[in-house]
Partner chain sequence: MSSKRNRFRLGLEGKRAMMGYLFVLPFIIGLLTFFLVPLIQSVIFSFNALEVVEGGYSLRPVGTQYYKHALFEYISVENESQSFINLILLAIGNMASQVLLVTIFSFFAASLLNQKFRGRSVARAMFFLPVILMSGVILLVDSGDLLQSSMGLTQVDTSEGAGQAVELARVLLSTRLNSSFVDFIVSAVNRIYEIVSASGVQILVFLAGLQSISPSLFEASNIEGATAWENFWKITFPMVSPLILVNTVYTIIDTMTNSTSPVMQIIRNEAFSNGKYGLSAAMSWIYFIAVLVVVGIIGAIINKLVFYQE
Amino acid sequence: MSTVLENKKRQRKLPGKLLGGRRLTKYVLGQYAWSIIRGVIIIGICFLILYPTLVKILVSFMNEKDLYDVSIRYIPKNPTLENYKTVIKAMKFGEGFWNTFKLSLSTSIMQLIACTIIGYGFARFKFKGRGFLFALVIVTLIVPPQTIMIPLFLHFLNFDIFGIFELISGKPLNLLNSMAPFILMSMTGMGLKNGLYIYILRQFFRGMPKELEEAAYVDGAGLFKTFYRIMLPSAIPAMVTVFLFSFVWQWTDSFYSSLFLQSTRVLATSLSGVSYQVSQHFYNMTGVTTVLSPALSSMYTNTASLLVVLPLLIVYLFAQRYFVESIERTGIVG
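Please output the structure of this chain alone, in the form predicted in complex with the partner chain.
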């Protein structure tokens, strides 16, 4: 008898949605309404994100006449692959692609290794000056790279370690127009936005249970073995995220590549001057100087930027599963 009474009391205290009847329908309706609104908002934002790229894709198939035809807004009347052919030839896309690929892959692997090791060091060891050093990681993010570009440029123009190279060959090394500056900076966690990667990985390692490592130590694993057998496999989602970021940002970086690689062809630098290259290409073919109209040169630029982005989209397609998953598990949290 008493239990029934208690049950009744408890029922009265429960929030309205369980009491059935009108409140329930109101609650369910509210849920439906919200999920419709949410759907509209999300589809809207997705459209907003995709729209410019879709327009670019459509325009890239237009021929010159379509471009000036007022009746054509999106769908080309005379679809053609001519733009792609022209741009690929003018940009020397194959060569640029190969150079960019080598550069991005090697730097992002280097950055991943370096940042993982550094991030682990910051996350799991106590040593003097740790806080100060980590503050400096943030400082490297804040200082605009333009502040140190001239010294860096001169540094790599006359590269030397304590005068060793000057002793051997009589003059310091010129490392410009090679991949060496990128590799050296990546190995030491000083590449593009590496502070951010160190931060992400440190947060991830900090969020992992200490018991995991302690168990490994008890089982007799040494420090390095624990690191690469226990910690690294669990950190894969965060590492994929960092790899994706560093690969993509290196691929599209024109700052460091135009600073260090003035005569090597990479996609990012040739993209910014693509309309000039196209008119050069026409000149070489016909011997007549052609001036591209603004609309036409913009069409070539758009086509070229699609070509530059396409490989990245393919990488993203494969990596996004890990990428999205890693969000669920990282604590990129303060």
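Okay, that one was the form predicted in complex with the partner chain. Can I see the form predicted alone too?
Below: the lone chain, stripped of partners and molecules.
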């Protein structure tokens, strides 16, 4: 009798188990389907982002015949490095690379020092007008630099501090065509994208526990010692973010470089005249004026842009781990 009752109970539970199994199967299939859809979307977005770069890389290895060969779409029949050799010589890449490296490194260091101090002050000290001043910092991110282009140019063309230089030498200083405008703007927290860097460091210092400072004060450390012995070591991820951002933006900046540097060769400003520089290079070699076709001019421009971006890719490969970690810890995303 008990055996019959147990069999009936099993028969009653069996449909429920089957139904649960079906639900589990549908759930697993749904998860797999969503993973596939998500993967396809990510691959599509990556393709849209990387496609122009891949095309530029492939075109940079083509010769002139491949450009006009209708049977060639992407893969060159006769790959060559002559385009890179021509562009390097025409652009005087070595000189431009060294000038750009000096400019980017010096401004990045100055911006890092200035923005770290300013960000720490906004995050840890209370004073009148703090909110208004920080709002002005955010405004610098909104105002386009083109609106202050003429005042900046005239300011550094006739640079003076309360008339001191004019009183001593009889005329103000001309700081154009030198690194002085970049250094002065970076030191005073008014350099390229400094509003963003101040915001990043301010958010990072605000997220640090106050107990660290209080413990340092109890141990007899002052404000300055607490800052460089306690706060700065903990802020290394945010500082790495600011340094990399500053270096990359200054490396690719053409606005301030063309505004302040008329005769100094840097890579970003050289890109705009690649076609002319290549034509001049051919003229110096052959003595014959060469007019580049639109396709050939575009090919040389693509090759030059890849040469400009290549050092940044190398830097990113070595600093990728620190960059991702710093982005996550500064509160920019998430």
